[in-house]
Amino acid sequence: MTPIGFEAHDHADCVRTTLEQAEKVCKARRLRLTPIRRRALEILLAEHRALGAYDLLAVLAAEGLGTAPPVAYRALDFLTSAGFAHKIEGLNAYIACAHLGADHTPAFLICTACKSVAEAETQTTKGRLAEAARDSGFHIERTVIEALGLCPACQDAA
């Protein structure tokens, strides 16, 4: 899987196909993609950058879909547990999953200038972290990898 977020692509197609895929996953797993959950996913898909729960809530509130924080948090909990979104721990924010439906371990490349985020694939069974875990008898269940730097566009601008 290649990183998604810093390269040019057909964004309208990206959003449309991701929403279609989310609907198929929900149907197969018998999950409910309610209007608020769907709209929350659309909002996260609107840009390839992380949004905080209150950023999401502001859009939902402006559209008359709820003003109480639990509205946003419930939608985000659903999206993350279904694998449709990820939490960017360092930013305390969320981003739509770029590889929806794929079993993967993401790493997030976060631009410190424009705040865009690319999702790249990693493997917990390879590399120095995996070696350290094996050497100590530790079994990795989940990792969160976040790298801060400058995206290609911001590097060019500098």
Second form
2 protein chains.
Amino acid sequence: MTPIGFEAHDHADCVRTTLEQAEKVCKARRLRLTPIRRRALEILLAEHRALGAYDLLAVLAAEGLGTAPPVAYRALDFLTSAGFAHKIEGLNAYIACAHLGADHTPAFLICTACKSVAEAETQTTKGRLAEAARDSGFHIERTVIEALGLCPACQDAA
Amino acid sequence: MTPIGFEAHDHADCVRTTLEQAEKVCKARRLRLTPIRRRALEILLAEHRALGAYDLLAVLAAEGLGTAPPVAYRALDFLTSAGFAHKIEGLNAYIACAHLGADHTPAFLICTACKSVAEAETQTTKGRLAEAARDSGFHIERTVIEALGLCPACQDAA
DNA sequence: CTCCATTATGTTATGTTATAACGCATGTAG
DNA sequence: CTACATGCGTTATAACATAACATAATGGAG
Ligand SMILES: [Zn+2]
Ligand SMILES: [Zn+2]
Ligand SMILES: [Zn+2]
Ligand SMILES: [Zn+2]
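Form predicted together with the DNA, following the form predicted alone:
What follows is the whole complex; the chain from before opens it.
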């Protein structure tokens, strides 16, 4: 479970396989990966960073795929519902899933210096949060787990 | 480390001791708990729930303590910087700290049915997130840990 | 193939959350 | 008193998100 994002890696491959996975999942679950949705996923995938909805919209608009906010928000709704993207609550921004296909509980490491984001996985049933929940009888449906700090590269720079 | 919020407890005492703690901390750190800031903290403390900035503003406005958004945001900035309140990123809302004075990393259990919020504590150096960070050499400065789900009472109701 | 229901998209408007910028007031140190 | 820092009043605007309704494309059922 290495967090993807900070390490050097074959990113072209990363993009390709994620898109393939997304298509496979859509086929299996009868979801429609329309041109707008597919392009939105590609845009998010371009970098391991979170993009604001309006940043995404700007790109889509420049490509003639729609100009009004609902274009972006609908695409993001689809992608997040399908598990192809996640919302980073701490940034009000969105990022492509780095473990598409794997059933996972995402956790994010967000570099405040270079803005890159790595997605790790945690196990919902373990960890301190789950423990606190069990202790008090709380039933967890969804978790938001985000760490803000400095990635290895930015620590070296400082 | 029991999460405060779901259990029945002497809430009047809860409010009183938190305000006392806040005053003590302000004295020690030479922070100024002005009338607006103090009242904002009281308003947040009234219930173990998160309040939107504009909800807080509405109360302050009704009491003649200011009408424009900066009034609320400045008070919230002060309270969160001082550690007297926390922002719930998943709700864009703010809640009084339930462990004021204790040096802690907050984690929240948020009931999606009744909207109440319990604050638990986690240890920054343990847990899966810290583990993932260590693995990749990431330096954590702040964490956002929030669980959405059903509190014990709302589970029983369903 | 045609019709129908469903899903997706276009469009306008608005709601919600948060900050910038500037000036005045007040408290404190030299 | 003066200089500086901090808090507050006020106006305006930026940034994020959704409501509501019209039109179009898609994909089955018959
Ligand atoms: Zn990559
Ligand atoms: Zn993911
Ligand atoms: Zn209480
Ligand atoms: Zn706290």
